[in-house]
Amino acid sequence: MSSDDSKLQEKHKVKSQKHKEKVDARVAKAKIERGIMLVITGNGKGKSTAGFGTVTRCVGHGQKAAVAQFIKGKWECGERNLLEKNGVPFAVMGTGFTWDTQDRTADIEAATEVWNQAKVYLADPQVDVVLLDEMTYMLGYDYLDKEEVLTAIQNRPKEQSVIVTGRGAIKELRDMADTVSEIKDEKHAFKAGIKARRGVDW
């Protein structure tokens, strides 16, 4: 190893050791033990893709997830096929696009329909983890009862962790998460005319 070798690897290990230094004393520093609220929303692509990764890593730990499936109730969905053989039950809105639909009182009834089996199992202390898929759409048009949604979601059992996708989340779940992921929209095939793909897109 050359001289200038030997000094790039000594900085490199100083600059290491530092930084390993800084993350072991914020992991020392993490004591409290409970179930965390997600909110993942924003513009870009991927944010029920998050979720359900989420939901994927929790069954693959032996836990038990649960799933509320909101506005894209019409399409085929991969994660479903796989996550309802491994055990994690799913409520689906089951009506597709509000502007597929174009019927509000409609949308809202079957919107009211999941959201009672998710409130069962955002009580349920037996569930690890809750999807709340596109959920920030309910509140965003006012499907559901803005109140009532964040109190189940507040008082859920302590251990229990909440995951709420869709864009434009409102300020309120924003201040409750524990964790807010913003997905931001810089490219999009589905703008260039490239048509949604079976096992990518859903």
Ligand code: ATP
Second form
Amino acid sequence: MSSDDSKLQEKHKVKSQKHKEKVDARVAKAKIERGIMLVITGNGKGKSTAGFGTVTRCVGHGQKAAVAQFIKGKWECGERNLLEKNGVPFAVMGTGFTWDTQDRTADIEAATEVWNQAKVYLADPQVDVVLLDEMTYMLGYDYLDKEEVLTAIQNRPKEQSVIVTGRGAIKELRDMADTVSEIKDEKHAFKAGIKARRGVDW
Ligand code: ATP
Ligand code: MG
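How about the form predicted in complex with the named molecule, since we already have the form predicted on its own?
Next comes the full complex, and the chain you just saw is listed first.
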């Protein structure tokens, strides 16, 4: 090894040691043990997949998760096929809200039905993670009672974590959350005319 190389290596070692010390100090500071509220919003792709990824993590640790989906998809949901087989209950819309419907009353009925089941999950201390997929729209459009939803999330069991996904999360959701991620839309294949793909988009 040349002396330049070993100098570089030494510099790198000192830098990573300093970085490690900083990270260790921050880790040592995090002492609170409780479930978190996570909001994944923004216009970019990856909100629901991140939510389901977390549910998968939870199940992989032998914990219990539950999913409420607030939009009736055009396609079957790959995650549901897998997770239901692994004991994850799903509350899904029978009828009503899709991007195509214009029937507000039917949409509200459908949303309320899913919400009633979601409330059961949010009150169950056995459930470690609750995913409320696409729920942001239900509050954005006033399909569900804001106060009721926020209160149910707030009053959930201490160890339970909750994930809310969807575009345009209202301020109250962001304020209440412990973690908020805004996924930015830089590019999307669909805009270049590429069809949504099974196994990638649903
Ligand atoms: P995903 O389910 O892939 O994680 P998402 O939850 O972030 O996506 P949604 O707004 O729920 O996004 O949209 C669901 C569908 O729309 C998916 O098929 C996704 O690929 C597609 N989609 C997401 N973002 C965009 C975008 N910016 N432009 C076009 N299509 C999008
Ligand atoms: Mg989504």
